[in-house]
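There is one chain below, alone, in structure tokens, taken in the form predicted alone.
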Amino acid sequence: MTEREPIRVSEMTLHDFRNYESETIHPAPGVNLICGENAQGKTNCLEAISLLSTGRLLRGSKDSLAIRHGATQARVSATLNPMGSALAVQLALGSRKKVLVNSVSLPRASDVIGRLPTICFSSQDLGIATGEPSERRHFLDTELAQIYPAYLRHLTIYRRALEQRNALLKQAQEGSFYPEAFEAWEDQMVEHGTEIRRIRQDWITWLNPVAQSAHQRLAPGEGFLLTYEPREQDLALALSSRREDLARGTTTCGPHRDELLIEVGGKAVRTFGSQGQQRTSVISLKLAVLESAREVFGFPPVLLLDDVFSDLDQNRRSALVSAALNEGGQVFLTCTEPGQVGGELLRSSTIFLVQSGRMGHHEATL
């Protein structure tokens, strides 16, 4: 794909959203190094950027959670260049989520996903190698629901398939078993469950060497291998059996209970691979996405790394600097001091100062 000029923050506003009361920053289009303390708002910032980016909290928290205490509702928005766009999305308790669009509301929060493509790197991404496998499906469906639009039109229809024959079972459960209710429900969950499963093959298998290559630079010598298990191969099949789904009350086969394999040294990461390893497994598996993102858009998408410089040693360290300062994109990165991250980094960052929820309005590049 040609090279496009990358998306990026030219300014945003945080209203009552988490430690902010009302704050405006005006990033720069490279390397912004957001420094404080802990428990300033360092991360709360990129939460907003990923709020707006997926329209979900970063931490997987409810929307109440990051409204700010005693008020009743919250607003994070950005002005995005090079289109000049706005957008922006509100909390309030007791209602739903809004997402605006230069000030027009889309039907879901979901749609907001594309507009302002985002990779994060924070330590709770090392769940991802440490985790259950469902921590694993949601590292794929998060970033595939960014890069391919089709995926999140897949993902969604499955899921509300799946909520209702949920449902079915519990009734049947009760005593109310229709078994022609369940036809309709289960036609879509093949269908769409067929395309996520084919979509996520197919990217798994590009992401493998990409991601192998990281691994390589980071840990010479330890074999990595990406490997998509779906549990069952005949989903119609497994579906329409429904025995054991009807005995438990839900539905047990589906690619919402598939496995992403990572192995390291021929071995499961997750249960036999070091904490040096597992680290390491997870950002080459991220800087892999980073290339795959740039690969379909066209322009690296703004990269978010939370914390990362307390976690990792020095080797994933410069890798992690190299792919802030190599990819040309928007780069938000938050640690304790400047003096943490390097001359290199330093010399090419804007640096922001965060202290109890308040941001440092000069901007010292240095």
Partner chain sequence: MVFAKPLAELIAQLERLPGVGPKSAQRLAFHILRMRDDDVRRLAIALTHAKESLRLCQQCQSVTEAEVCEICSDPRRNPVQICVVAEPRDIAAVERLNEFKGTYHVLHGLLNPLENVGPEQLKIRELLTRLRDTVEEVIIATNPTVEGDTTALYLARLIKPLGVTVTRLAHGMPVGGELDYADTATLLSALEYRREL
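The shown structure was predicted, so the numbers you read here are calculated from the model rather than taken from an experiment. Numbering follows the first chain given and starts at 1. In this text, rigid core is short for the largest set of C-alphas that superpose within 1.5 Å between two forms. First, how it differs from the form predicted in complex with its partner chain.
Relative to the superposed core, residue 241 undergoes a C-alpha shift of no less than 2 Å between the two forms. Remark: with the core as the superposition reference, the CA shift of residue 100 between the two forms stays below 2 Å. For residue 228, the Cα coordinates differ by under 2 angstroms between the two forms after the core has been superposed.
Form predicted in complex with its partner chain, following the form predicted alone:
Chain only, nothing else included.
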């Protein structure tokens, strides 16, 4: 695919968003370094970009909590280049979130997905390697929803049908069991659950070699393998048997119970990996995601790196830095000390200093 010019944020204004009262920045097309002490608003700045990209706040935060204390409405707006289009998200107390494209309101906040592709990487992503299977499913769901809108639709319908089937199971435990009431909900779960699994499976197959070669650069000689493990082979059959589900009062099969196995050197990294191996595997995985998004969109997505340097050693740091630079897209990177970043990246960065919700453009390169 021929590379298109990357979509980037050329101007962003935050109005009563988190700890920002009113602030406008003009990010550079390349690497933007957002420096400041803790709790000054570095992550909030990345969150604003992520909100414009996905229509949602980071880590499932509630919309009302992102409105600055004392204000009734928050607004994040941006100009995107090269097209010069305007994107805005409004959060207001007591009314629905609004997403506007060139001042026209979109039917749903999630409809914004695809207009400003981003990949977010934070120190919390370590949970993909160390956490419960639900964290790995959450990783699959968030990334795939950004890349394939159809995935989000299958997921939304599947989850709703799952909720309804669970309600039927609860009612059955209380004594009212109508087998025929289950079938239509199970039909929906089979149709959309099968699609969810197919998309996840295809994506993992695509990611595997890309993540493997990234891993090879970071930790030569250690084998790396991603395996998507469906809970059962035949979803329709598993759902229709119902016996275990009736006993437990909840649905025990389906893609919401699947696992993404991450192995290093032939062993599950979650249980047997060292901290270093766990970090390396997450970085390799994320670099592969970046590559995948680039392939789908035809240009590198905006990379949001939230405080990823503090935990990393020099080797992994420079792998991440060179990946960020080589992509050639726009990067936003937070850190407490510009010194953490290293000379190569620092020289090509535009620096913003954040202090209590104010962002100053730092002219002199450090």
